[in-house]
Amino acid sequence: MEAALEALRSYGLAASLIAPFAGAALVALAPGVRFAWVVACVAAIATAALTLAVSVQHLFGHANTDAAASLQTDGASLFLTPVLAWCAALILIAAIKFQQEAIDRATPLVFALVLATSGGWSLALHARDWVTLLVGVEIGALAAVALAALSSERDRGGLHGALRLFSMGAVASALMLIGTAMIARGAGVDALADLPMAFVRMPALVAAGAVLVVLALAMRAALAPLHAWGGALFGRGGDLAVLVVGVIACVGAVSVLLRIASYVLPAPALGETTAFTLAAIGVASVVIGSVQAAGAVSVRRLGFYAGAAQAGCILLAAALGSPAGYSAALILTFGMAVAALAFFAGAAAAPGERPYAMEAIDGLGRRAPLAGAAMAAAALSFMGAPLTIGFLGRWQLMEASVGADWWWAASAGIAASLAGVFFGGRLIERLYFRRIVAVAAPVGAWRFSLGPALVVGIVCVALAVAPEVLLRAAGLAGADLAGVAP
């Protein structure tokens, strides 16, 4: 037992990052759709279990990781990587239901791309230097683009969304490459952990680079008003693409942005500019995302815009740069991931020829009780209703904001909750109080593959009922990000 723990301590991190890419290679070469799906699920579950074990050991046990020179752990990576890994596993379990969205010969590749998307963002969350971080971000982003294109093969409208995601991603890649080069040049360091203590020779250059990096990741995370690519993809894209992009890619980008903020905010001559940029984008995303969600005519676009508003709250919490602010940001990111998982998985169960229309969910709570409950739970979390993880995150945001005399940030969180009451109530009314008008689509045995994602989404949204372990983990991770003793 001691030998196993020592091996986990020494090699667990590297193994957890290699596993999804090794699994993706095996899946891409697998003969047959069913066999490829089984291999992908095994690889994803093994990765998620290994990631969780590493995070628990190092977050609660305070163990040091003997990782490769290009890898490191911190509060963001230890708290959020298991969230991404388990979401990827649940999405892959459900992916067999969506195999008809892609041409048969490309289906194994689609499963492999889900693993690659998760693996890329996990690599970025553990990167020690800017080069490794860039590689991880590009792997995760390009895999998501390829998956969006392949899983929309039978609906040409979804290809337009994939093209927009690619074009906006190209702009984000250029901004991030320029921004990281400016930071490395002006600060004279390559490692992220060295930035807070670095002698910044050219403060203006480094500050401009930090702003470009924030803008690039905000574009990938679909923060308003930098989310123009989302309307087409979430309106007409395939269900699997919507799940992967909405749950893994967007949450992964927010997670990496939160991690970078923890290194940039304490850096000399950078903190004030970066905090202002984060707060400005955060407020804009809360306001614009809430307004667009209230006026959405597509159920999946409603979830996308609600997620943008939630991501804005995450940036407001991160801009505080305090242990309480980082803890609130981590809870909000966890809430964003599980609510998006429940929402988009529930929407995938909507029948009819136009599953992206609001009318498709009329009466869904009676036709598909589990899917309706998942969507209702996600809507309640997005609006910050009591006894949901969304409420816990918003409450922590307000506590941290008031403690720092950022009353306007607390007001933005309250405004997001008030706006959520409007679009969340509208969605719940359609789920349970509208007459069924959509014709039920033919279903097979594989429809049950959505069950784990729906159940886990509901349970995690309701985790605020007994959040002691989650709060403890977020508190330890937040203290680590802020560089203080827990």
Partner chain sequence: MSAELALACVLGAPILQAALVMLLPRPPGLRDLLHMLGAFIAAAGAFVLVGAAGEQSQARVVAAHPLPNMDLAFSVSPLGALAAALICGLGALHAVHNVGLARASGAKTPARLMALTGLANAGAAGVALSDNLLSMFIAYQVVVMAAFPLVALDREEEGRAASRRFLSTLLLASMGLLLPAIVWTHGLAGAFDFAPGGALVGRVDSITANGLLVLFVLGFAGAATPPVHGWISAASGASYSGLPTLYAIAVLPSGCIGILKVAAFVFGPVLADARIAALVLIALAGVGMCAAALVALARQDLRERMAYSCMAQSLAVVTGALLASPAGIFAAVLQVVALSCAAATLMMALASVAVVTERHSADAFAGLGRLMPWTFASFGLAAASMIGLPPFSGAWAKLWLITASASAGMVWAAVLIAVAATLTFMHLGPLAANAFASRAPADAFKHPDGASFWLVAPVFLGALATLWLLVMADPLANFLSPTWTPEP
Second form
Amino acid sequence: MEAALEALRSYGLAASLIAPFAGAALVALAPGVRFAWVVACVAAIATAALTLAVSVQHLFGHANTDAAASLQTDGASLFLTPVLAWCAALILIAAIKFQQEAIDRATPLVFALVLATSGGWSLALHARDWVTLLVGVEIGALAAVALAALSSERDRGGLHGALRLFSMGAVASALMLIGTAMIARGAGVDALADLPMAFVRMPALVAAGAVLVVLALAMRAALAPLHAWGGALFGRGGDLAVLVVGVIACVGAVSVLLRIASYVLPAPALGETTAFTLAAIGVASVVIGSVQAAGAVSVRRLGFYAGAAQAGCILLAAALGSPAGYSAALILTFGMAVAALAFFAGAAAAPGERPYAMEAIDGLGRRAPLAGAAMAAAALSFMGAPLTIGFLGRWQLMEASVGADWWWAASAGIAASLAGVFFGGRLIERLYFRRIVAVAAPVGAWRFSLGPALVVGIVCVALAVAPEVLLRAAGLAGADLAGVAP
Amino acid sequence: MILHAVIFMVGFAIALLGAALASSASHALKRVVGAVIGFAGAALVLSELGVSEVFLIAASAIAFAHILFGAALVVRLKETYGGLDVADMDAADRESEPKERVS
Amino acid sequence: MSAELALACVLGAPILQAALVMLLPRPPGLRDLLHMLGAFIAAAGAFVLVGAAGEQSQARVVAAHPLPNMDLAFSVSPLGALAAALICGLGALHAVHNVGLARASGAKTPARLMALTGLANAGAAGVALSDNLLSMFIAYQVVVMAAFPLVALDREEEGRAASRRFLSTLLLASMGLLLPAIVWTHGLAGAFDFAPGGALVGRVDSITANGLLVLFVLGFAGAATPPVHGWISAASGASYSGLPTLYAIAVLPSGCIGILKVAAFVFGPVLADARIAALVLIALAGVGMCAAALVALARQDLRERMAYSCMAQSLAVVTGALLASPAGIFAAVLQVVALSCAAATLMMALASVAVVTERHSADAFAGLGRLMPWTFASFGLAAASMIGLPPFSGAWAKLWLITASASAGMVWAAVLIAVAATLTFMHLGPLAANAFASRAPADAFKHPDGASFWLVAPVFLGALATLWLLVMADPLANFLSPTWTPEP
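We have the form predicted alone; now please give the form predicted together with its partner chain.
Then the entire complex follows, led off by the chain already shown.
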């Protein structure tokens, strides 16, 4: 037992980052779709279990052993990597349901891309220096583009969505390359952790670089108004692509943004500009995302816009730069991931030829009670209803904002909840109080593979009933991000 | 010193030009070309800033991967939509877009 | 039964009942039995709580820990126990009536109705028994979320539009006004806890107190204070079986009880510092009371008439709660009791008449009292209480309200209450009188056997309940005295 713990301490982090890529390679080479799916699921679950073990050991056991020179743990990586990894595992378990409808030679590659997306963002979350971070982000982002293109068998609109995702990704990459180079050059340090203590020779250059990096990641995280790329993909993309981009890619980008903010905000001469940029994008995203969600005509776009509003709240919390702010941002990010998982997995159960249309979910609560319950739970969380994880996160945000006299940030959180009343109420009404209009296609037993994602989504949204462990973990991680000893 | 600043600004302007083209061009191929221009501008900025070799190699790999993905996407779009005009794709998608029932 | 167990029964039995009814919608006999059993267990628990509160029990149940240093907790207090007994007692009568109504009308979705009324009642009892502000907020959200489907139940598009309006009014007010008020209070008091004598005492200046009072009173849109009263008309088209839950047992009373608890346990003497806001709100409530009674007079559809009549009564509660005196709080509590008993009786009676005779408008009621004497006798008693005729509950409540207003130097408020009572007489009095005075219509019954025992008994028992304040006013004043007496 002691030896196993020691091994975990020494190699756990590296193993958890290698596992998804090794798994992806095996899956891509595996003969047969179902075999590939089994291998992918095993790799994803092993990765998720490893990341969770490493995080628990580091956060609660205060272990502090890094496995490789280019890797580093901090509050954001320890708290959020297990979230991404478990979401990826649940999505992969459900992936066989989507691919049953269009099995071809590329199907194993699709499974491999899910692993690569999750692995890429996890790598970025553990990067010690800018180059590793860039590589991680690009792996995650390009894998998502490929996945969007390959998951468009049922509707060519998905391919159009992939083009939009690619275009945005290219712009974001160019901006991020320039931004990171400006920070590295201006501050004279390559490692992220050295930034707060660095002697910044060219503050203007570094501040501009930080703004570019924030903008680039905000584009990838679909923060409004930089989220125009999402309309096509979330309107007509494949179910699996929507799940992976909505849950892993967007949440991954927000997580990396949060992590970078925690290094840039305390740096001399950078904090103010970065905090202002984060807060401005945060408020814009809350307002625009909420308004768009209220007027959405496609169910998945509604989830996408609601996610943008939630991501705006995360940025507001991060902009505070305090332990309470980071803790709130981490809880909000967790809430965003699980609500998006429950929402998009539930939406994937919608029947009919146009499952993305609003009508497709009419009466879904009766036809597919678990999917309906998952969507309702997600909607309640997005609107910040009490006893949901969304409420817990918004409450933390409000407490942290009021503590810092940022009343306007607390007001933005309340505004998001108010807008949530419109789209959440509308969604619940459709789920439970409308007649079923969409014609259900014959479905096989593989539809049950969606079950774990739905159940976990509902349970995690309801975690707010007894959130002690979650709050303790977020508190420790938030203190670590703020550079305060817990 | 001034020359460095000019090269930096030119590189940055090229990158922004490429970004604008990549995000708003009306033709899918032009978007990929925009991405190429954007990366070229970024490369100019990077070389001017004197970043490390590892950084430059990583940036080149990222740019190359994007161009590869872009080219593959363009081919797939041409096969699927029969054209590369983004407005036409939007129109084709809009034709089968779900209409919200008045309620 | 221990007080803790009784608390668990009051809050848990209706929720368990709701789950079981949804899981076992057939056979109808079992479904009905479960529905009534859940309601009766809750009522029994609530009456045990009244006894426990009389003995100054400190019973407390923690359901969850949703925030650091904050429990989702419920505890026994005299005001809470009385309100819970009222809600659960009337809920039990309504459960019996629901069973009769489902059988007589051949309702399409009786299981869902029973589940939703159970959940709404549990939420309302939760508001009454809440131990702190956040628990009250959460319980209030449960009431709203459980009640909004009742507005759309068994209706088509217009029902959905009405339910959206209902939900948006109540949720927007609670999220946009009540929640900020709670956050603000937490910021000032450092905790969410209620404190007899007022949690804000010594912690707020006059401007803050005024702002907070407006946020709290308008945030509890369930009490229908103008301008957040839009849900009253939106919900008036709901099915008859849902009306008592909306106007008499859960939504309207929970808004009133919420304001009462805030006035007593959050503000206390600080209400005197919020005099400007209190005056404006009392004026708003007084004018709204008269306007609602006038609108009720103009309505022929009995559901709409009753909805506005209930709004007029609930605004009297708001007036009493804001008078910043123990007499005002006591008057407001009496008014909640009177409103709930009378409104539940009237709504159930209307439902019985509608299902048996298919008559829905005021002019069609003439002579029906001769054919349905028990139902209309009960209707008459409840109407008399609603108007404020002695010796029914409403009379004592109005008397205390008028006295408390005059003692507080607000004679104009007392006049407004009296005017509203007169207008209530005008829209309810002739209706009850005509039912007995006119000639009985031929072929009134669409159901050959008339109203069944299940439809008559709860209405009659509800009417008897309007009489109980006649003998209970003094003991009740002693029982409730800890509500306005600060803890030593």
